[in-house]
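Shown next as structure tokens: one chain only, the form predicted on its own.
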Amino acid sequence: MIEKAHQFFNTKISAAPLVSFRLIFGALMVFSAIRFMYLGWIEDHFTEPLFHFKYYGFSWVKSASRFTLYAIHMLMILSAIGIMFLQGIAYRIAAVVLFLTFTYTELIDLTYYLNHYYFVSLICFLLIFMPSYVSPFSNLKNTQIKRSSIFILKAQIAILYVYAGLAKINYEWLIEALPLKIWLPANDNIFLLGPLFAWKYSPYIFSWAGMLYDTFIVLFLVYTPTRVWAYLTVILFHSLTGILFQIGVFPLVMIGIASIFFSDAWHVKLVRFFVKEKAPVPKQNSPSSNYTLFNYLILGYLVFQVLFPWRYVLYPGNLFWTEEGYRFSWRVMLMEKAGTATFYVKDNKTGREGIVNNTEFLNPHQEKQMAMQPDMILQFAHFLGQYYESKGMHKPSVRAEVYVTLNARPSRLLIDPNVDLMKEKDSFKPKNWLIHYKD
């Protein structure tokens, strides 16, 4: 079995797929890049903001003055024009540059956590272990490289959305239609679309077609006599999310690194189109070295991607009221989720009790994030705790009143609103101060 692995995975392919995909992804998170600053959310992000929300174990990120922020997103930009053009240590360099500088600025803060933009820090950790010796001026119709490279590329496409599919197949999702009964209607005013978002059955049948799509979509792509016609699927399904969601450039990502799965043939005539060979080169094949630690790697990875999304079964109670373990996990857009959270902050000595303002330290985004994600909660509270504590306060309690409701049912509690969040801590480890949700 490991003997037929590495000789898949070591078959020589062409590189046309692999160049092609460097090109459009390139230019795609250029496009992102310039709009972010366009639309000044490195200020709505991260320099206005007086507190910042962190992943668990990455507290040690911090945001950066205005002015770097603006630097780091140029050279966001260079390294992605780099990915698309260069090639040897130069490609290298440009491959890391713009995994570092992209996946800092989405470990800022937490509230701005997206699927896609998980997604998109993959991609360009994989490209860092890409071919580096072809770029779009090579000899595309001879060059070759390991089929790894492109594999493991697909494979994470897949994942994403097989695990967007599986996740669909709920009750709530499939036979109640929700939350897309809730979002549809909402959407009515949309020119030519609205009377068909209006329509009772079309949150069902969007419902039933979002799960097929996502689960099966991939196996179209894969097999030749339907891939057009699931391209084109692709090209619907991606523009009715961005007209319905606000999702950013993630519908224009997937449309673009989609091709991968055309034929080589295509790749070149694309790559044709955008950028004219050098003087023909003899043959290339990629470098003889021994590829069967990079083929254990490769497996490695493919190993965590497909078991990582399931940690979630640890945990105890409702995955879309606790989100333990919902992060990471591909589950895109399943539910409708709002919450109101009060904090009381205690004077241990004095036994007076205040309540806080929340909107005096977070922007409306944050809030709202926030006062849903039970972590989200905790990290706030300390904060709170160490900022009144800096204030005078003598070892204050902290304490929070989070009414939340899922899918529009009524608001509960979300925690136990008598626990002293200042005496728990964040780990992988279930919460036992939540309220875990009974239906």
Given for the second form:
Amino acid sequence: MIEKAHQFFNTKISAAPLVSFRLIFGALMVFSAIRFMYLGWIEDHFTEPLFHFKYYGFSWVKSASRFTLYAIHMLMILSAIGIMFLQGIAYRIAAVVLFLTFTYTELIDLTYYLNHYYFVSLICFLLIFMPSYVSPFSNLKNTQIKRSSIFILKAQIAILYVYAGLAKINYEWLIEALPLKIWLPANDNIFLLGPLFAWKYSPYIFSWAGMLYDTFIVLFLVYTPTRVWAYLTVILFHSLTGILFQIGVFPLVMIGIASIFFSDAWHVKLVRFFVKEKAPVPKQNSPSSNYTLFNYLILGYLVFQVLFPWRYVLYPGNLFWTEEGYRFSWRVMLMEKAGTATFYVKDNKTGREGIVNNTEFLNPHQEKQMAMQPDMILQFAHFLGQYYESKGMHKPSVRAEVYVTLNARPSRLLIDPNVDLMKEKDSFKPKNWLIHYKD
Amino acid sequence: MKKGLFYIIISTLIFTSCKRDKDIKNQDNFDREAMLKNYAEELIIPAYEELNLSIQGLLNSINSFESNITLQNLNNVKLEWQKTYSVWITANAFNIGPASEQGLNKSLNEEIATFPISESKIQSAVETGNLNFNDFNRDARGFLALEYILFNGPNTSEDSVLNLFTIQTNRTLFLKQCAQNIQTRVARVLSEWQTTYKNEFIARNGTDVGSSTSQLYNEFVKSFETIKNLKIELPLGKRPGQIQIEPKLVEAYYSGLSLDFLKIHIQNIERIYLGQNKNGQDGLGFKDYLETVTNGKELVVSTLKQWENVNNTLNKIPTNAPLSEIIRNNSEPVEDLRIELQKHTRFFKSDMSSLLGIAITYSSGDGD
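I've shown you the form predicted on its own. Could you give me the structure of the form predicted together with its partner chain?
Full assembly next; the chain just shown is listed first.
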């Protein structure tokens, strides 16, 4: 059994899909980094805010100067071009740099967390371990790589889609058609498609279609006879979400990446369309015992990826409300949630309590994200406590009154407004200062 | 083949799921364009037009005062100022398009209505005659700088202010140039609304970030929050780090007219929410829009109910003394208003945008 698995992973297959995946992914990374700078997001996201929300365990990651951040983005672009064309040790270095630069920019501020950024980070990570002896200049017809390389990329894509689909199997999404019942009519002015979005049955159709698409699309992409149709569906689906929602480059990323399921011949054609063959057949590493270890690592990675999104079952209460175990689980565009958070800082010597004007410290995006996510509320409370202590307040306590609306329901308190948040610490443990949602 | 089957399964599922669900809300198609048209034609442009006229009246009174510095003429200027500033409050939530931040210019509200003003900056401008109303010193120009020049303080007698005008030759000049600066800025905004921007405003009928609905909504909320965060919490000493009440931080401290202006502001927020023009004529507004979306009617009911509480507490604030004095003597009625405004904030700030599906920030959201 184990032997068979190793054999499966070690089987030699064409290198073409990997080479073309690197070309497409690299090009998308270049485009996305340029776009990020062009939109002024280095300033908006990183250099202008006075305070950054941190990822749990990564509070040591600090933002950098404007100049450094531009330099890092340039480096990101160079390394993205590197993974497209380089080979050997140069490729490996480019992949490491791409992973580090991209992941660093993601870790600066939790506000901008997106499942797809996480996905891109994971892909960058996986690319570090891909066979480095191939490039678009190699003779692709005769160059082979072990199957595990392509397999893990495909598996990662499958996990993203299937989990995104499973997350949609819930009462509100399927039966109440929420939040699409909110989002679709808001787009009733869109050219040609507007009337469709305004139609009262559309939220139901889109909810079910979205769930079925996410859950099953990989199956249809894998199966050769349905592949072309499935890929057309990929284009249609992501174009629609691109039109409907403010989700930046991600429709393009997913459309690009899903091409990995096409045949070897197709990939050869694609690569040859852009790049001419130059080099002779590269020297290939012969299968060695290293592969066995590598295969176990792949297996470990996949087990983690499959299990980690289920951690939410360990927490009490409604996942959408508490968001404990919500991130890194491919829950995308799943709910409409917004909050108003008011912070009260009390001087424990004078007993005087003041009300914080959030906009003094946070940009609108930060405030919006913070006001509905408990761990961010806690972080901001700690920041406020420390800030006002440095301004001369005596051992401040900080409490917050946070009203949140979830999927258009009347807003209610998310956390206990009397709890001194300075006394609470973030951890993987359930947060006992949350007020659970009960119907 | 497989694909055909796939689509058949989808359609069957969709069909049956729709049939089974009896609770399909009828989504009336709300005409956002008509709402924007109402805002432009009945609220925004009339506010700027009235403001423009009123500023001309203010300037005329200043000219008369300049040529004949008498108490009566001074009081005329004060009245014109009060009238004009009241009109401005009905336009202070429309910092979009030509009134939004552009290049070196901040929003119109910041350019002509910043408070608290800097007494020392204004004093030194008057003393040196070094008058500049286009630099970064926004706390030394605008309506509330005019107020300081005209009233000097709640306890300054009319005669001593008049006396200041006769001693300080630049004081009248400041008054005039400051008002002219406001006029220039407002006239530009009005003319853009009258020529090109109105159509642009109505045409941007989506709910995305750049859309007029989103921009108007953002400014509406900002204007609403200003009432609580700046006009009330600051003088009440409610900001962390403030160790006592600071009555001088009320809006329009020098004239003592803070409460009148506060009432106009709160009333205007209500008019924007309802889509009502100054004559009380009701048109399409955010409230009407809300009533057409999922759970919107419930939200409108809760909003109006809480708004009544806001108005009740507002009307309980004594009117026999300036707001600064009331805060100094017994801040409780003002504190009550603060509490009701605090309770109200979520209805406008997050519930409304969430139900309407309005995008309020530029960054990408989480998507697939």
